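Below, in structure tokens: the form predicted on its own, a single chain.
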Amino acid sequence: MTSTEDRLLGPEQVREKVAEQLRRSRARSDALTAAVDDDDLVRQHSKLMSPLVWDLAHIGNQEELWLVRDVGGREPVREDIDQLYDAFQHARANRPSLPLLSPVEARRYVREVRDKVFDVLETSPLEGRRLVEQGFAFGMIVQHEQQHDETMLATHQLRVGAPVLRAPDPAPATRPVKREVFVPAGPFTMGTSTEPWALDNERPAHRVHVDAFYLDTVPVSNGEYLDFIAAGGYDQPRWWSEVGWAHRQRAELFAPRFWERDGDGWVRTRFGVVEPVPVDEPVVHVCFHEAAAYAKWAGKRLPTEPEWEKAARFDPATGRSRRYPWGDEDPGPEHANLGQRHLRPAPVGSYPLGESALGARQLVGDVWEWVDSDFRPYPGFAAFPYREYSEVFFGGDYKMLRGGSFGTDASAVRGTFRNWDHPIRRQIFSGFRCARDASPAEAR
């Protein structure tokens, strides 16, 4: 374990960390955009997603706005394109019709911006202003790029054509796990006031009471979800909320997205590869309504956001909340399936070294997990450094997702990290695990 003070870095250490993270995130962006030709880069593969070339130039534009102009106080590189790459001004469905930078222009632009950012990084004092303390603005941009890299990875999943991405498969799970873990009643510290690169919706740290409950040790698997389908789960409104059932009918849902019947079995398409559905992997590409219906069919429910975070972070031996389920050290390949290292979730029961203090596994990585909470601010929330990151989304039609996926980078997920999306979304790498209330006898 390390204290918050131990994790605070001096200016030169911050510079080294930021430079490494900037290079790593750009290498991923380059790989995702170099994997396809220019026609694919400008094409819209789904109205839910931007063309890949828009994401690339948007990454550069945000970097220019915050690091070149604000932190660095430099002259604009391309002030004329700000409006084109403002996500709030143009819906994704409309972005292909905009006069976007070509792939050649976009690559040139992001290189020019990055060169200036490294100059800013070398000269910034990294202190005296909240925006730059511990390299926050640089960390915000690193996370922004990695978040868009995951979005681009989701676009690759929606792309039709021959496979273009390659990665080794994760190792098989080595040992079975118990079905549930017990989370005791009581308060815990949710959120953070000390994590240097935590975003505004993760703040501030505050005490939350959670009643005793049981949580599935691992995410729901494809094999378990197949049982729900075989039992007629998609055909019986009793398992669905009223809103969920209306959506199931309207969208004609019958299985997770990218699944198709193949005789008596099922196949899925994964980054252009058609393969039998692997029964031992966490189910992925399900919406909130599907997750909630499965949980009800199974005699359980989805956990709330405070329940999920307590199960992930609370250490009953010390009474404190960890940074990650396994402790305070940054994620390594032994802890979780992150960073597009594999192009699929690892089998359920994997990563015993990533286990939480309470015994749950795979709470970070593999699949984003739907939880039954709306996107709300924490008590004492203050928007920083701009309202549009979180505040404008509060109170909307959003459900929370926690924990990250195989496509999430370690820099863009932690025990306090909060993600949100509309409850009908399935193109994201979303799965879930179930919870249930503890009986009075069990809660003792």
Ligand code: AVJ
Contents of the next structure:
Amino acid sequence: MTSTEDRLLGPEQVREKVAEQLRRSRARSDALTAAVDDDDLVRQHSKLMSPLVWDLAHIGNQEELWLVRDVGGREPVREDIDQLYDAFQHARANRPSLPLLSPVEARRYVREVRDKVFDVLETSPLEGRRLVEQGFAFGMIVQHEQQHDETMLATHQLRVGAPVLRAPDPAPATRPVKREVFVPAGPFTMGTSTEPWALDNERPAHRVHVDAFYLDTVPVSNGEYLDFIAAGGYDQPRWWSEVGWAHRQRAELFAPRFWERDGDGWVRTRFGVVEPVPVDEPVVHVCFHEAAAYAKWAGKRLPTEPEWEKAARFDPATGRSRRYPWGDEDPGPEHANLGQRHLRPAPVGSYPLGESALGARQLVGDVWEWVDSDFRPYPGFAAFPYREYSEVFFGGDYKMLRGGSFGTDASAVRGTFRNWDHPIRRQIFSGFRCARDASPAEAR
Ligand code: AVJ
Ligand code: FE
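The structure above corresponds to the form predicted on its own; please give the structure of the form predicted in complex with the ligand next.
To see the whole picture, the full complex is given below, headed by that same chain.
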């Protein structure tokens, strides 16, 4: 049996896992910031993003706050800069004009913090406080760095200039799959109370009833999205919600972000490379309103968050919820397109070994999937360890995204992981898949 209890690690195993993951996240931050010169690191490539050098020092500052000062009980490294790297004190648009650490100083700072953290990791007990049980605070900081690494990848995508990032392409899709999977009516366990590094908004586990429905087996492809464009989808308010249409008008949307017309066809820019839009890849860089409009045009709708999670985790053979679509095993390269191994989504139908028990593919990895739910706490939610991770964002301002993208690290996504953003955002690696109700006859 593979229950979460069997996965609990002893303190030495936790230390080893933390050390390995800290090294991996830092290798990624280093690669993303080494790819451009200092001038580029301090520049703001988009009003939506921080300069890369801000993300780097912010990663170090969060690590200092939680691991050096709180867990380690050590003296501050640089108390004077806390305020500069507090995301709530300065809007992204204003960050370039702050007296930020230079690239040389930022690199020295994150190294100094990391050296102390390795010392804290070796010498601090991993019990006695909830913050350190199973290495939670370290896991939170690993995830935080990886989240900012995905943000930095999005900044790279917004940056104008010659390509600086390279990675091999994913393999072609293996075989066609059926268009939809059936998700039977009934309750399932949503969220988790046992996953050691799950963040506060994923907790606690609770039972949720979901009516029978059909979910697309794979994400909506560029080819399908092109049909929506060709059918005049962007010109017909009937497919759009009222706020969606108002946004479509104001922002003059006509295609996914980074697409341009090229004669009769379309090209897109991907990390500085201009290329024909690949028809068999999941569409990426669409906002919630575009996703919802496409779904309506297709005679469908977006899944809700409970529907998405049930399709991803519910195993009808056992009635229990898995950690990941494919089971309880940590993600491997055979399961999902994660971790910036490829700098693009894999073709739809890829990763047969990552299939969920109900037969859906690519729920984890490739593209974040918009779902039609607002960011709300689960029943029994308690902010931990700080209100500013989740709680201050609850309410109707954000829509949820599930499953992670090719830019997300395996440590920063799971079957229960919840991401959110404003419904108009599309600089993130966001796509979607559609759902539809089952008829009463089908639902039996
Ligand atoms: C959960 C991805 C929305 O990047 O804004 C990073 C994660 N929180 N630093 C974000 C986060 C604090 C957050 N998201
Ligand atoms: Fe942050």
